[in-house]
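In structure tokens, the next block holds one chain alone, the form predicted alone.
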Amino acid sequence: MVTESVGRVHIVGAGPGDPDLLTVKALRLIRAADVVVYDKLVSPAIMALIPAGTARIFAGKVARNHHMPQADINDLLVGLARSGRRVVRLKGGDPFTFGRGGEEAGHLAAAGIAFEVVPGVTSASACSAYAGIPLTHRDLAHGVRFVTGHTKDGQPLVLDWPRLADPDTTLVVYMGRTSAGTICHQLIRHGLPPGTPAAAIINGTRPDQQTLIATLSDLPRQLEAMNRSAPTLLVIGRVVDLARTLAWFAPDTPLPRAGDAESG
């Protein structure tokens, strides 16, 4: 049971990067905070919205390289709240979608700290929209599944491959860059055609967004050839083909198409 405490923690979703995708509530809380505890995935453009006098604490994580372990982040939030400050825990995307927001909220609840969760636009919907890829389409995909390609402590990636290899469903993989080879191999092994359209969206919604469109069998090779270490979302399914006509976002860098990696 959560009891009233001196401070309150706002667990706020910052979205995938474009500051225009922040909710009105998120922006209001960021501007009113005494301290912002932020993640690696919060874009520089959103960080620039934090007032100059607001304390900032980096608690980011890069794949297999934790600047601050999760247990320490949990304790930090409790300590800051008990100090009476207005705390914003700023997280990329949506806090409750592969964002560990549930773990942090649970720790605050156990400590009797009042908290509030402010949803953010999650990467699956935002990045695919900016790439011109509808996640569902009545002629091409009757559903969508979200999974993560990131594993805990470097453990093998274990997913329900037979269910995920569904040609009538769009599959979205968060943090899928390093596991792209395994993911594509397993999906093909469990029945998804090698020619299934697939995309890798890198730094989605940001000025340097890149969208690589390929086939399921060729995506890992082309993604490796691009050699970009940045937040990457994988989208697999027939809807990916629509990006060839629906891509509307004009980032600073061109959108490579299948075969570009070979010529570059």
Ligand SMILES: C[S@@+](CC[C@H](N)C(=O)[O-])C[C@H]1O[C@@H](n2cnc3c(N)ncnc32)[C@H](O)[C@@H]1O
Given for the second form:
Amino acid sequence: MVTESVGRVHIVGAGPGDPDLLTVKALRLIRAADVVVYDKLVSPAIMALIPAGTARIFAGKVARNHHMPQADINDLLVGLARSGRRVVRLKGGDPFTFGRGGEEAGHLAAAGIAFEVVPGVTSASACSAYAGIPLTHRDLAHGVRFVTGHTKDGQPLVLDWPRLADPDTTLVVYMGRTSAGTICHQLIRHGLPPGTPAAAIINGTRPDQQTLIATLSDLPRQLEAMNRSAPTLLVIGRVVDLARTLAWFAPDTPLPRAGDAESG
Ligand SMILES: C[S@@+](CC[C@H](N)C(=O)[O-])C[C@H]1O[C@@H](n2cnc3c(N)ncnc32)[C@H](O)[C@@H]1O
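Could you output the structure for the form predicted together with the ligand, given that the previous block was the form predicted alone?
Following is the full complex, with the preceding chain placed first.
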């Protein structure tokens, strides 16, 4: 049962990086929080919107070097809420899309802590939009699938390859950088043409966004050659070709940022 006598935890999506993609509600909660528990994926530009006097706790994870175990993060949120504080649990993208928001909400529910979930713009939507890749298109893709390329402790990546190798559906892979070779190889093996357009969007929506446009057969090699270890989203399917004409975001051109109007 949820009790109202303790602090409330707001599980808030921060989007992929550009602070202008924060929801109005996310910004309002960030400004009103007593403490913000944040992940590594929350961009510096969004961290800069947290008021100077607000406590910040880093609960990020670095691949193969977990900074704070999930169980400890869950307990931390319960403890902070029980101390009566307004807690914002700030997560990259959308908390309920490959973000463990469900696990954290489940733990809070079990502990009787009031919580709410504020959706964020997930990187599939945001990075594809900023790269000029519509995820669906009447002539090119009648659906889209989101999957994760993350494997636990070096175990093999097990996905439903026959279904994913569908030329009429766009495939978006979160956490797919290190498994890009396996992913592309398996998709070709299960019938996708090697020339299928494929993209890797690195640090999407941020000032240093890079978009690699390649084919399924040469994406892994080109990605490796770029040698960047930043967050990377893979988009595979015919729609990727549209980036050649629809890419509009010029990362070198500074965008007006959320909060600029107030500071200036
Ligand atoms: C643990 S998942 C979190 C996803 C997040 N909850 C969301 O909705 O976007 C981390 C993965 O999201 C993707 N990602 C998040 N932010 C990104 C960005 N700015 N550019 C590219 N990919 C990003 C990458 O695939 C990264 O490995």
